[in-house]
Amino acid sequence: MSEGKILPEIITPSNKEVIVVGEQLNGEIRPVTLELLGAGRDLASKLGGSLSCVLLGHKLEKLPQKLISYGADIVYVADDSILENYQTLPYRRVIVDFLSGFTLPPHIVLLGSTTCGRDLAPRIAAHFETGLTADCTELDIGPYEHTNKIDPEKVGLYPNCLYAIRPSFGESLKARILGPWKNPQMATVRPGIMLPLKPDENHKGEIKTIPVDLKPEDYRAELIEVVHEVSKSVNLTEADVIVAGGFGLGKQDGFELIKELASCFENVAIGASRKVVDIGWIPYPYQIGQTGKSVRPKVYIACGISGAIQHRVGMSKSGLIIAINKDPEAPIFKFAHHGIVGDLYQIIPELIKQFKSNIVKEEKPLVRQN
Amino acid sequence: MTQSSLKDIFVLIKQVPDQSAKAGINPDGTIDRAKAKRMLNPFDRYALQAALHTKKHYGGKVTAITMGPPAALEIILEALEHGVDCGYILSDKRLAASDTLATAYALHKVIKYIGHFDLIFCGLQTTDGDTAQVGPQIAERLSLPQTTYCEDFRIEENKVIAKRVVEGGYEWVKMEIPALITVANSYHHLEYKSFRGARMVQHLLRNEEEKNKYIKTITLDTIGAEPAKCGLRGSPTIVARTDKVSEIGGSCKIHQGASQEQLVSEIIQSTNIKEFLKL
């Protein structure tokens, strides 16, 4: 492509800082923030820069120190009662002001692909007119040779680009997306994929307060009620066992069978593929996959789920994956640990039956005399 | 409860390739958009329903807006069949390869060009991009309050009260109008096409002049958008490469061809699943 010509090196101005926009809820750091610090640490050392975290909330107390132990060199803190819960406009204002305050822009800004991160990140990116890649599953740093002459001044070799890698077209593609012309380069990253560092109490870091300076227009929306239904069902991301249903259930009532199977387990949650959420058989909070939740339970039972990449990226790290599907060619059989080829309406009742008799057998030793 | 009345409701929709159809899907997994079967982005059906619901309960006129090749007329007609009042298609070759930022720039210019609005509805995301970024990016460009992941809303005293689904729960947000809402797929399904809408579309298809009154095809010049901020040139991100995801695994133990009793008992014997049963 370059026909032996050496491309000019183009350095996009930055202070080489990698910034993670942290999330907290009810006095706890959300797990995705610690995961982002793990990923960010690696990027920062490749860049030769520092890793920081910006945390917004109210009465944050020990939380900034915790972020330092998980790898942050600097924690920027905005502590104010209006920031207690996430709200688009106040959070947007504080982050925009904060990022505008650098003489040289940060190199990378990362957010979690959560309902907050996916709400906030596009606003920040649009404000700074910088690139943002959604729902990444891998991040890296590397060079990029731009040879497209549509904008001649852009042709060149860009070192230190953020490689934002994400599944694409819901199928079997992985796209590497770059935005080398402007910093910060931004990405949202799926929860449950990156690994946090082991906390190190000796890691030294700095805590800096940043201003909260809202304008009248930031009060055009008001949070009037927050409801967390944690008690109602086990949080998908914290369950030991997930029983998930897909289009192979054939009908909405199929979820009754899924519930019955789930009721055999301790600390269990129900999940679903995107297709059945799209057609309305089960609400969105149950969706597992690229555009739903990422989960890593000890046991994952996939019932009538074909296992497209968009589902796979959300659950492939589960401890034990058991798939039930009548199509022996279903992609899920490529990455499950155990697969049963058969009609789930015969297999699941049989599973329930044998689990119940197993429970009885398990109890037997208690009464049997040795 | 005070009656609220609205004048203009915008809904942003997109035509996407139908990924469940085999046509136009290249062996390497990329999509040949010219050959692929086209459809209305499934997430936009919820946005349409939200817009039509708003019209029904609070009044106003619903305008559907899309950006795409001329074939996008199909989804504007579909929207009209469902009861939308009129449509705009932003179609311009200079928009090719727009990323989310460039798309949001172009669409916000369309919105400014059309003029007054009370509410803008968008689908949560598209099935071909999966980013959920364009809605909030338009809200930023227009300096609007927003509610994403909205699954229910009502309008009281000229404010929108919107329910937003979040991890493990939900919240209610009260927003001043004008505002932008992205609609979750837990919202109500799109109702059937209306008889009036279908008849209207039949009428428009027979009468070009009438059609041009209700459906306007516009270009970057019409809306005064800067070409440098659109398309590939206006996009801060590029897809540098795509890789086929390597076929992982191959270590799956397949159980088949025996009675269900046998198959299930094999699973129970060969895994640690019993450890997780409720006693």
Contents of the next structure:
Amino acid sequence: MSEGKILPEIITPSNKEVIVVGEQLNGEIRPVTLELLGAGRDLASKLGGSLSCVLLGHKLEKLPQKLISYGADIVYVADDSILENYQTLPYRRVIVDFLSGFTLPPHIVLLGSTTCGRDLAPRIAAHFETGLTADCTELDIGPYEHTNKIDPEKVGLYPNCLYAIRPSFGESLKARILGPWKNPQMATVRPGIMLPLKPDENHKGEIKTIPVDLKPEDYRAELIEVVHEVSKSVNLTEADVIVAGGFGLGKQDGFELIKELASCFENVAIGASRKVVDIGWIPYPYQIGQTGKSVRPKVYIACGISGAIQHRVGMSKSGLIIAINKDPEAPIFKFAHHGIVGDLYQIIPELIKQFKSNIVKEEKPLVRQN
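Starting from the form predicted in complex with its partner chain above, please write out the structure of the form predicted alone.
Excluded here are partners and other molecules; the one chain stands alone.
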């Protein structure tokens, strides 16, 4: 604080509600929604408020109760045939009308940094003329002292601000972005970053229906066809095991060995570093890192990946990281749980042999039995 003065406390009126805008696909809750509920629960506790989730779709059946078991105190449901698949204008209308119905605006609104979330969030923020921080990796609640005299009417202490934190300069710095001037304070969050709560079937909550009142202008765009993921193997954010290849493979054909290693596991996906995507060895949907996907699998096997900070951003929170690299000074060894130094073309075939002979055993094995 400047000049030793005590700043006046400035309260932006809100109902202290944290609202997660949920996503569903083909009758299943998207994992990012459960992750947001986990993060939202912590924010709501610090605010002394409630955690809610708004879910749009059609014939949602047991999905609202599932959201309650993952921490939601209230689930707001909009059920209509036109909402079965995401469409920008109808979804925007329903969410904007819903949020406008509060006497005091919710304190925080969170969305996933997904294709749908990135499309919907700025439209909501623009309607309410409020701030939006995109692609966050951390969220918190804290105070903010505004001393900039350029806006004298804003000078003061703002309690309970949303700290929307995202990496900057390849995560060498973290930017803490605040927008305390107006509620709701909004952010989108990268999938695979936050931890969902363990489901609790005894957790009590309410399910409330919200109206769907679309206008003629909401039908300007027509949904012709829905094309889902081309390949299940690219579903990186939901895989238990990821086997990723980098430039250390030396050639595009090296991904055949990566695929063979991946075939040893259940619920597995293949990943890649940015460099091999840039040179065309593998398509972009496989890319992991700052400009690709963020993942949190149980096991991450990095083959020929040096571990540059841009890649680390996307996978460092994996449960178990195993690195294979011939360079003992590779940065990835500084944060991997286990490292193997050597020629991956000698090491990986031996790993495949060991996995397939069932030497590695667990209570619930990740290894497929051939």
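Rigid core (definition): largest C-alpha set, two forms, superposition within 1.5 Å. Positions refer to the first chain, counted from 1. Predicted, not measured: the structure shown is a model, and the values here were computed from it.
When two forms of a protein are overlaid on their rigid core, residues whose CA moves 2 Å or more are considered shifted, and residue 25 is not one of them between the two forms. For residue 256, a C-alpha deviation of 2 angstroms or more is recorded between the two forms after rigid-core alignment.
Residue displacement note: residue 102 has its CA displaced by under 2 Å between the two forms (rigid core superposed).
Look at residue 351: with the core superposed, its C-alpha moves 10.1 Å between the two forms.
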